[in-house]
Amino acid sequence: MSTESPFPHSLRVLLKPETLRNPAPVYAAWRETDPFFWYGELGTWVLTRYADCAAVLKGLDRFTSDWRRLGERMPAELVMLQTVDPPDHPPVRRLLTAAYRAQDHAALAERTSQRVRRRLAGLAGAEFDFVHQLAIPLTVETICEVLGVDPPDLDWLNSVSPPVIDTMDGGLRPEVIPAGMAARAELDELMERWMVDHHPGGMFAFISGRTREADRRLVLNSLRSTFHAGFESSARLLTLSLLALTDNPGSIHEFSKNPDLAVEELIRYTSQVQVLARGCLADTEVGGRKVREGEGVTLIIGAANRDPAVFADPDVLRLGRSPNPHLGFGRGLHACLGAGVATMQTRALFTELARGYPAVRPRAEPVMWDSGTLRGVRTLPVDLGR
């Protein structure tokens, strides 16, 4: 039975400034209170313990990304590897997988320690924005390498990148939603540009003489969905993990004993990712709840990384945490096709930080973006403090 909770069951918490700084506490209270509860206002069962969000994410015949198999409309430009399902989505995996596995990481990888080198070489000694002059630059070159591509301008990817973002709020937030379709659209008409105009090597060289093997409009969408979580969430990830390391005295230097398990960490700790949604394609039981067909199911992936079931003091940044089995990237037929990129990133700006520049601190409170699905910091001054 549930208990009182300090906090609302209501998902508009989540867009609470105090509760964008730190979501812990009220998945906390959630967990505690009523773990898996209906939330009216969308229709959906809101889940934040871990067992119940894996079992949803692996339960590929009960729980689906592909609204359109609840008889739901969905725009065209929201067709994309990561909603739908077999048997449109084998393909599209399969051929966006191998062009990835194409591309040589130990040399992505070498490289872009050398970008994060002369990056903070270049901002040292001054104060500076951690987000548009170091993380933002950083992933978008990255991402523009795998993709085999020239990277965009960035003052106008920096306005059409968060109206799309905020679109993922758009069940609380409808009013956003035009923006973000046209955003979309400014962004389609860069893939399509990039599919003929590209560098030898990339993916969209792999791809651009292969798209007969799967739908072409789904596989623009899909390159689309990589390139913007490319750099977006990526780039998110890496504040969010500065903010954990600088909030927590000595993790900077703790990161370089184990940077592979130090990252996970910083994964399941960070949790950039706060939600994912799916719907029910037949009547089922999950953690002793009965969900009907054609219900939704909002995943709090933030909350079942924290939850003490599976994470031995959840709320605690344990660089060296193992196992650890956390949802950052999902799980099963969806999971992040570029989660290695995002992992390679963020070993190596850290790994270059611990070596060079454990001072590094923030220098004001964090601004952050006012999302629930994708957690972010808009604006934060660091200085290396060399």
Ligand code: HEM
Contents of the next structure:
Amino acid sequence: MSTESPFPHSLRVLLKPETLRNPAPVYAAWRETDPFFWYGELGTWVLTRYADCAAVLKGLDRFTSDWRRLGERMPAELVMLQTVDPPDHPPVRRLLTAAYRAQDHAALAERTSQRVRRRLAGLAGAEFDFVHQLAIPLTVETICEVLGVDPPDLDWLNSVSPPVIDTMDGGLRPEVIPAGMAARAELDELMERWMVDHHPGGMFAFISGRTREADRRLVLNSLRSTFHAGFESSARLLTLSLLALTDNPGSIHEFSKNPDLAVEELIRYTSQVQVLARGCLADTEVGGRKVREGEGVTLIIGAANRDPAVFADPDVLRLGRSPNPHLGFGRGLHACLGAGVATMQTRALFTELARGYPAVRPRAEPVMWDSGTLRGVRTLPVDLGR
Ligand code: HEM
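Could you drop in the structure for the form predicted together with the named molecule? We only have the form predicted on its own so far.
After this comes the whole thing, all chains and molecules, with the earlier chain placed first.
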């Protein structure tokens, strides 16, 4: 193992304030000096090369998302789409995918653009917090429309969501787990209410009559995480994207040249899902290293998305980048179900900003969430520039 990296071989580096704002130097140092290192504190390999991360995500026979297969106990609340393998995974994935595809996505995109225009017009002329006054309300409304439910109280939501996200770093910060489980229980009560109290046509209406097709608890937990990812991951993408675009002058204008490519590049460049974890089911080899049954494998997706072996000038934001095979939405069996909605909202917001508010700019440095797994901005004062 090389010792040249200026950063210790510890996932705790991802929680340092300077890394939260810009993890690229850590990614590069690890990838260049030791792209496959053992992190004993968590009993896991840490992988930063694109090829190795992609191989693990595709190696379903050798790597699992279901830690029960390695003898670990998993609380019933955590058994959901993301954490089960076949044979449990396909029925619930089919059900959620059918419910998601049954939505009128063209009409949803149109209404999202209208909502964006309305919100921006209401915020013009004064400084505001991009996260709480724009990104979160917008993404909550959109995911609630997809689910076919009334948006919950945002103050309540902003109190239960961060503790759930904190648990994603639970290996490094076990003290956050009890608060996260309590917050999940509150979200579960909301899912139970939505199973009876929903509008016709949305995902809840589609699913509530069909839960016999898959285990009810598994379905409800999966809907909870769909709702949660639906607004939190998306809101984090929107805010990190605004930072990326305003850190790179001229980019807001350039966004409109090819919004589809631009959104994919923003996902690669911002990589809000920085880390995915898998367990090894049988002794195997990845990237020339032996991985043993029972060992963890931590994939630093953010680093893979900046791998120069795949992306030329990886630390440069190139809105026209093509091809752009980033891993920001995962790969394989567990690839993101809602990528279309996340990209649609990003297109809608930045198309409108480029058209009507090209001088948009932050008024201060962002305050980042201290989250290593799901990067994000906590507050960002912004001025629309008119
Ligand atoms: C910027 C926004 C988003 C990002 C970056 C993102 C990223 C991801 C990633 C990386 C995975 C793979 C997890 C794994 O392999 O362990 C995933 C899975 C998933 N995502 Fe997203 N997501 C986003 C938005 C959404 C939205 C809007 C929804 C719902 C409408 C959603 C629903 C899901 C679900 C249900 C899964 C689990 C799929 C499965 O295990 O079969 N995500 N997402």
